[in-house]
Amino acid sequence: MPMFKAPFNGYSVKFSPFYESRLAVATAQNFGILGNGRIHVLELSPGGPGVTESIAFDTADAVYDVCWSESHDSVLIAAIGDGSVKIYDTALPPPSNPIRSFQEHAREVHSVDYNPTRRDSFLTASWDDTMKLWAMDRPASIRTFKEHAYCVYQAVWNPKHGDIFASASGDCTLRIWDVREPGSTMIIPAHDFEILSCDWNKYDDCVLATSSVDKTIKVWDVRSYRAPLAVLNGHGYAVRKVKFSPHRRNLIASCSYDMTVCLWDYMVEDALVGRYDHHTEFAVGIDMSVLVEGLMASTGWDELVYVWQQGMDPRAS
């Protein structure tokens, strides 16, 4: 399966909504704690197992996150250490890049996601406690919200109503919002320590997970979210990311700082159903492709990338 050496510690990895063998990469030096960054765009060789990298954009500060436009093929976004927001087009030389660069956050930006259903809008999360509502066509922020009482490491948008989404923090909550209205609509306190990652389920609109310092992931319903409808019991340590499939409604998988990739069935009592240790150091950024059922990809702090097929062995040649 195709692997990619990165010169930094890789920090997130998605693929594009657009092409198929295309994916962005976010790195970080020296861990992420002092250095540059980059961003690495990669090719999927056709029909074999090579990867490529098509084009690079050097930062001074950390990448901790990226995101495709769903309004333009060329351009993502990126979530920098410096508190900063930019913006990139690949279809443009480095020189000309980034295009865009937002400085408004007080701390490093943690996440960034586009907005799926409007197609004109992302949410930046940062270490500032805050989360942030930006459109491409407008100089500064909409909105800030401003709730939680500790890092918000991940916020994301539900993927059918397009003024809705979830936040996860550092101070064990789970919030849902509207952007329509003041504050947030619903807290749950999830989890009894820091929650690292929130992703929601792509065929409920009203199911969501959520990942843990505790080892754990846990799956909430809003209309009934006193108890979890799972908690998710397999990893050996903080359980870094987690994503839902975006084409079967049970699947969800994970990365933790345990090394390894994750797949589980939240549906069924043994929930575990795949386990992927190829990393060698904490595994930190996980994606799964729209447009091609099962292709996976991570990154860790291994400089690592790889991308392969689900029941695939990541290494494999």
Given for the second form:
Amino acid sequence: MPMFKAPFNGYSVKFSPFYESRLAVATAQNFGILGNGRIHVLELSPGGPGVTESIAFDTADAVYDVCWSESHDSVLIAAIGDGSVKIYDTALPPPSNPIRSFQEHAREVHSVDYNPTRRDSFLTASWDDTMKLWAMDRPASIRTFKEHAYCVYQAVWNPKHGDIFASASGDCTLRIWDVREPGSTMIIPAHDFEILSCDWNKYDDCVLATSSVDKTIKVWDVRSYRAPLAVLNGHGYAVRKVKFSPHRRNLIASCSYDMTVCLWDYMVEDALVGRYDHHTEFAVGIDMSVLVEGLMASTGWDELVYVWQQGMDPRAS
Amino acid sequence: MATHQQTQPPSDFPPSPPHENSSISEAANEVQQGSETAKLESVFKNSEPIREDQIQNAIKFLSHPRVRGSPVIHRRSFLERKGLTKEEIDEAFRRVPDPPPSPQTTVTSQEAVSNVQPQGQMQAMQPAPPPVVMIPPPSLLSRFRWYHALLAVGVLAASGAGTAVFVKRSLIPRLKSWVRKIMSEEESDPLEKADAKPGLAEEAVAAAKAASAAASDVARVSQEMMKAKSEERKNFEELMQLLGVQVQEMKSLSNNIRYLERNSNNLPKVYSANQEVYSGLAKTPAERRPYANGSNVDYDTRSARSTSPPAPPADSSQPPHPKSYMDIMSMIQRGEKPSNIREINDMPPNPNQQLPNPRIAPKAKPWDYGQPPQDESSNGPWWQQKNPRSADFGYETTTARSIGIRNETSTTEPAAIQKQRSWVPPQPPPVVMPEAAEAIRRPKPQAKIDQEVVAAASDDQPGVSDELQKVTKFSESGGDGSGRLEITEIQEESQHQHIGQEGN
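Same protein, the form predicted together with its partner chain this time rather than the form predicted on its own?
Below, the chain from earlier opens the complete complex, with every other chain and molecule after it.
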């Protein structure tokens, strides 16, 4: 079964940009309220459908997000609930890990994203209303971006422009930033409720999607940001994560507290093109592989990680 | 909007303040990508002209007395949510006359230039008649003269009346006695003198008695009032208790309903999240861990924030949280710690641990080619193999196979289910030689690089081979990180087109 059962509740899942069969999972004990955390590195077994763990790292606090380095194939970065950002080398055994720990954020770090074009820096977004820019070889953050009035839930780099990124916050605004500018360059009041996630269109560098507590996903073009390009309705509860496909221009994947993972094509009249309801608790993490077209992974509070090809049933063996 | 780009003034081109590490890369980027892309980057800025009507609205908002008492960050956040740009917000803040640094300065701001606002606030602030001693500020004297005059007249009248009473009561008898004394001086009877004094004393005693009677009256009345108040309070508390009992019952009722809903199979589910309660629960910034990072103060503000958000949606039911989640939440709120938490030391054992040498060069992204890639044939391990009808994303599969417990789409997609019955997705073909498949997949990029290096000597394009050598040098030396990465990045990308295309 292409499924992995973790001991803790899943929070985030990310495919490796170097190895097709490798992915990392961020998990947290007790639903992330209070307790330890663990990062699993999973391998897709080549022989038959199956997912096995190759290495795991324990943390004192919940792991809310994990991302792979784009410059070093064995390195991953974790966003921890105690406000620290930790770097792990999966080629070293757990007792030699982590290789770095940066304690700068005042509150939980909710997301981490590695720059896919420059490959030298990464961003963290935290509940302390700020985001920080880091490089792996530096002992402290390079910059702090402090403008949001509430928790920042996600910061995502633009896939074409290495200096541009977007941030989604609980203050109901989506902001576009340029690291060369002192402050945000655009403020888009995208939703009337908290914005939990955002992602850029990989094939149209001016388009991005936001997902919110108001159960909708909105697709925006920064060139005409007063009104969204599309509003995607269909989820029954807050939409926790949204992701643009690395292989198809208009395809969006999303996961929600209604326990489903949905696929959308926002250029089409009837936008919902797929729905998977394999999770039995909140679905909170989702990723689409950059190396293998159509490969998706999801995780949720039911402590399960599923990996499947679009069009297949995630629970099929 | 194409016109949008064309109207960008050239001076908008970045970069004025160069990013620390990236000055080299920016130069390279500009050269490589050309002015077209540089123009595009300025698309990520607001370039609309400042809208005067929005600024006027913002000024009205900022001038409201209630808004003036709120923190600046809340005001900014509100205006941002209304869609104002940074420039418009800054302009509005600049135009509003007194941006008070703290909420307590509302009193001092009354001494300001405009008369309208101070009048309104003075009247609100002034209690019932001011003491006679108060001297109003001279600038306001002109407006209040009539009012002040009325008060003065009233006070004078009262004092006059008081004086009259006092005179009548005490001075005139004294006068009388003095007159009598003079008249009786001829008789020179000391007794009469003594009479006058007891007379005065009696008067005083009588006055004192009257005063004490009045005081006792007042005391009695106030006591009765206190009794009445305490009775009222008792009633109120009884009422509160009853209400509390009712609330408890309703809570348990709603819990039961929720439990029933979760277990029921066939009810159409029209869930929607209650944003207030939900955001407090699922995100849990307010309830999470009472001892995190010394940020206890934040929890009060956070919980205050999460309970006073913008208006909740009309249909309000929160997403059903797992039962164990509610258990843990209630444990935390009671102050207990769940028992399964271990003490873990997750600090780096060697903080100076070297970053590892990357064994693989970074791969090009599928979107770097500009166009989405074509569909490939399904060969290789199971995760590569696609449903031949994957263009439909196979939602029929899922809806048909799930037993229909939580299948809200089944009622809305009957066509899909019928389709499903007529077509069964084929099983993915088994992998005949898994090791071969693995061998084909994994080491290829590395092998390719080695091959290319070997072939470099005989390569037609010396430029490409130079890049190759740079790439291999980079990966071997373990990546200094910043500088070399930027320089070689552009060449890498074009290089990886070769590798990538062959790899796929």
